[in-house]
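What follows is one chain in structure tokens, specifically the form predicted on its own.
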Amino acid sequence: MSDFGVSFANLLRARFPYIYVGTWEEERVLGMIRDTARNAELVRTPRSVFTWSVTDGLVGPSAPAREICEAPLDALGFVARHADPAVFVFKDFHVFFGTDKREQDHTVVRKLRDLSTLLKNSPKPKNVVFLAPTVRLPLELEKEITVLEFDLPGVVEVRELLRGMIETNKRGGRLTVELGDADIDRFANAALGLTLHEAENAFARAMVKDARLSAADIESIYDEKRQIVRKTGIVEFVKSDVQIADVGGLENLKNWLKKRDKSWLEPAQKYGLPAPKGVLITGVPGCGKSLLAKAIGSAWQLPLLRLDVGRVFGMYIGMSEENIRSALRTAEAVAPSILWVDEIEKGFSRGGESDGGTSTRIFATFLTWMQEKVKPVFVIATANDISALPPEMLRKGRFDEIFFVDLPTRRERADIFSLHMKKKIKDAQVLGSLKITPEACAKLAEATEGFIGAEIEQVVVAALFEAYAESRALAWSDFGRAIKSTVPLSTTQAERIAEIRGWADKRAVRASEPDDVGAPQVGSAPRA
């Protein structure tokens, strides 16, 4: 029995008189409150079962099959006379508690708080079910009514339901499956976060595209869940081709994220594993936190999302606090997925009294989000100025672990240059005579000391319009001239970066490992 059936049998037990569940799976949970209502071990009470809605009215499980009860008045009215034990199902019912578009209808409000005390004290049990989409209450009942939640399908029943479609389509003759039971497995995992109706049309839709199913077909998995995102409008679901391997040096923190790959997953649940929380990755501008953000997200194999704070504040009242709900509502109903907060410091370090508390409280709703989340959802955070975050958000519990991202070390210069000019240059003929090697590479980064990634990045680009201004391949001496030119941020903010360490020299851990002291010098290359 899931634990949404045993909380629901306590509540008919012991005889609330109101139970709401907010869920777009209505059969799932009418399947659930049958399975319960009868079962005389955990209800004591054997119920039937009635539900209703505006347009098929109140329809019971036996003959007289269909009460004409329409109106919701009627079908409360049936409930107060029916003589025997019995559990009401009222879909949609929420739209008679008041809308943004429809005002709330007091009569039928005014008879469910009447209804309230004789479903209480009836002979017989009764209880009385909201079934909708979402959960509205109103105030003259909200100590009336208890809210249930529903959660999600697990990867149990998931994988059963993948099984179920694979088998009925082999039988058929209409597909070809390439999937062993770890890719079942995996294609379970992906799908979390989607009701079962959507997780079988994300099934079927690998099945129908060409016949056959293979491990590449996940990604019809995602697609089904960007659907999702792109429906809320607050959060962006980012798909990247951005590779680890595309990112150079930060190894220590690269090492940290290979650890904790595919931890939110059952073989991580034998030694006690919790799924984890998220990273926090502050350091000097330009030096590849955002560029590694997307890379997780790839790396992973999980939707990554992004947050943008800015969109979140609204300009009418409450506006901004359900913004926020709804986007870590979003995060959580792909799960298992990233959330990726990109300079944190912009959209949480607003203060203050001059917009009403209004981040104050945003602040707060997504603090503790961070701190009670269930869900595997990975926070990643990016900040260039840490000391603007206010000190709840650093302490232990809210991320697993603070990184600094610091200039690149010269091993890492040369990993950048190597990664860019390999990237960027493509024909042969531009490239000519030179080579680009680790000789070369290293050569450039001891000629770049003080580069940030991006500065570096510059450096190839700008060594390449050198040589397509004149229409020839390219020299080691077009990168010497844009060395040159190129005043690095370490120069310009000189003072700025000094702080930013002093900061993390006891406060974070080095994304980098530090250049081996002694270590042997790299052979000659063409000077830069």
Ligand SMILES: Nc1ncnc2c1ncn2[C@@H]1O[C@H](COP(=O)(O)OP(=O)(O)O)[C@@H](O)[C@H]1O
Given for the second form:
Amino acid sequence: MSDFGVSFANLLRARFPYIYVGTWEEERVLGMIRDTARNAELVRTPRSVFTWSVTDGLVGPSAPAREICEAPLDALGFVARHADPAVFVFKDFHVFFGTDKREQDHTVVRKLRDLSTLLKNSPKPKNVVFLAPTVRLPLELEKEITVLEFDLPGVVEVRELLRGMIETNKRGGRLTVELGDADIDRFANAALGLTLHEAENAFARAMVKDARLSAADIESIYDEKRQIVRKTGIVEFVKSDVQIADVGGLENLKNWLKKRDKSWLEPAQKYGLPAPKGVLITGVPGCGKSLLAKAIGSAWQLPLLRLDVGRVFGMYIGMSEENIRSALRTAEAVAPSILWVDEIEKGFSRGGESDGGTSTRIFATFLTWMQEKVKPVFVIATANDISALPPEMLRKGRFDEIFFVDLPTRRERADIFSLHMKKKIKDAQVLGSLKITPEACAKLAEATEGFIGAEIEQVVVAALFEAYAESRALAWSDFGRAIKSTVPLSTTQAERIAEIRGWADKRAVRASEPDDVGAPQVGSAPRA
Ligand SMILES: Nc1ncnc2c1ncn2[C@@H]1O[C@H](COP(=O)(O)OP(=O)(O)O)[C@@H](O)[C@H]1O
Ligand SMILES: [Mg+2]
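Now show me the form predicted in complex with the named molecule; what you just gave was the form predicted on its own.
Entire complex below, previous chain first.
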């Protein structure tokens, strides 16, 4: 029995009157509801399952109910009168709870309040399930309705689907299958994160292409998955080839992350380690926060999903809560995984009153998930302006650690220069007589006090342009000129950066040690 089935059975047994399941997978959830409600071992008293929709009215376990009751109030009346153990599944009933286009139907809501006492006390157990693609609770019923998460299908279910499809197609003589058991496992895993229906489409497409299914077709499953994940528009798979070695400096942070590599695997759990929750990386813009997040994906060899908080809010109002839920579910379905929330402050900042409390609710959903998640999803959140974040987000227990990325130190600047020069200059002729030595990089670092990583990268690019324009090899003077013509962010936004630093100094761990370790620092407490 699935997790959903078990939780659902518990709610039925405990006589919860209203259970709300938010999902697009109507058929799949209905199947599970039917299986569970009939199972005497799970629910003690087996119940028959009725469904209701505005188009079909009430449909009983084997045929339409004697009374069809297309009107919601009639249907609720039927529920009240029905004398036998039953589960009533109402499809899309949320529209009566009010949407941005439609007002709440007070009579329906009131009727549900009246009915709830009756359901709790009826001699034979009866429960009502609301099934809709989005979760929307009327205030009046908030205490009566229990929301139940419906997970995307797990690997066992997807594998079963795939095996079934292969059998059917083979029997029809339409398909040549060249897959071993291990391949089938890989296929099923590749389709995690999709609804069952989407997985079916993905498999079907892989099969019809050339009427054969071989190990190479796994790519088309990934493609399909990327398509679908793209369609939801909130999370996307990031294919990153950035390595940890491509990020200059940030040693403390890199070491911390290194210790957590593989800590979400089974051996670590057996050892007694808690699965890491995640890390919040804040600090000065353009200093490698996003770059490092991308690097962790490849270092840990886990799927990296980027959550676009801006987009979560961008869609029509009311959908957003379901959006964040579905994003979190996708990350869980492909776990172990990394969920990268870039520039988290853009979505979860304070002052969400203007949108009718939507951002507050989304934020609460996210925080609760962070606190309670059991699936190994490592969250990397990055933020430039952490002062905009609500304090709840920063409390212990949410993130394992909060790191502060400051302007790069001299050592780090040298490191970043060296990295970008080696990366960008591939042709020995361009380099001419220059040598990328530690001494040369140290000199450049000396001349770029206050530069952020992105500006250092720009200096290298600008120097290349200078030399290219004159059709000659690079000279150090090209770098000198580029440096002189740069007005660094730390100058133009000195105040803002001072603010960011002031905040982080007390609350966050430095991503790297300052150059003058051991020397007394003005205005900052020493840190372990
Ligand atoms: N520490 C660094 N090491 C190497 N490159 C860096 C570093 N910091 C910044 N860069 C360069 O600047 C670009 C922007 O940095 P990014 O990681 O997006 O900054 P942010 O901290 O604002 O997320 C990077 O793609 C990279 O090319
Ligand atoms: Mg960034």
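Take the two forms, find the largest set of C-alpha atoms that superpose within 1.5 Å, and that set is the rigid core. The structure presented is a predicted model; accordingly, all values stated were derived computationally and were not measured. Residue numbers count along the first chain shown, from 1.
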Comparing between the two forms on the rigid core, is the C-alpha shift at Lys209 2 Å or larger? yes
Core aligned, does the CA of Leu139 move at least 2 Å between the two forms? yes
For a quick test of reading the superposition: does Thr437 move by 2 Å or more at the CA between the two forms, rigid core aligned? no
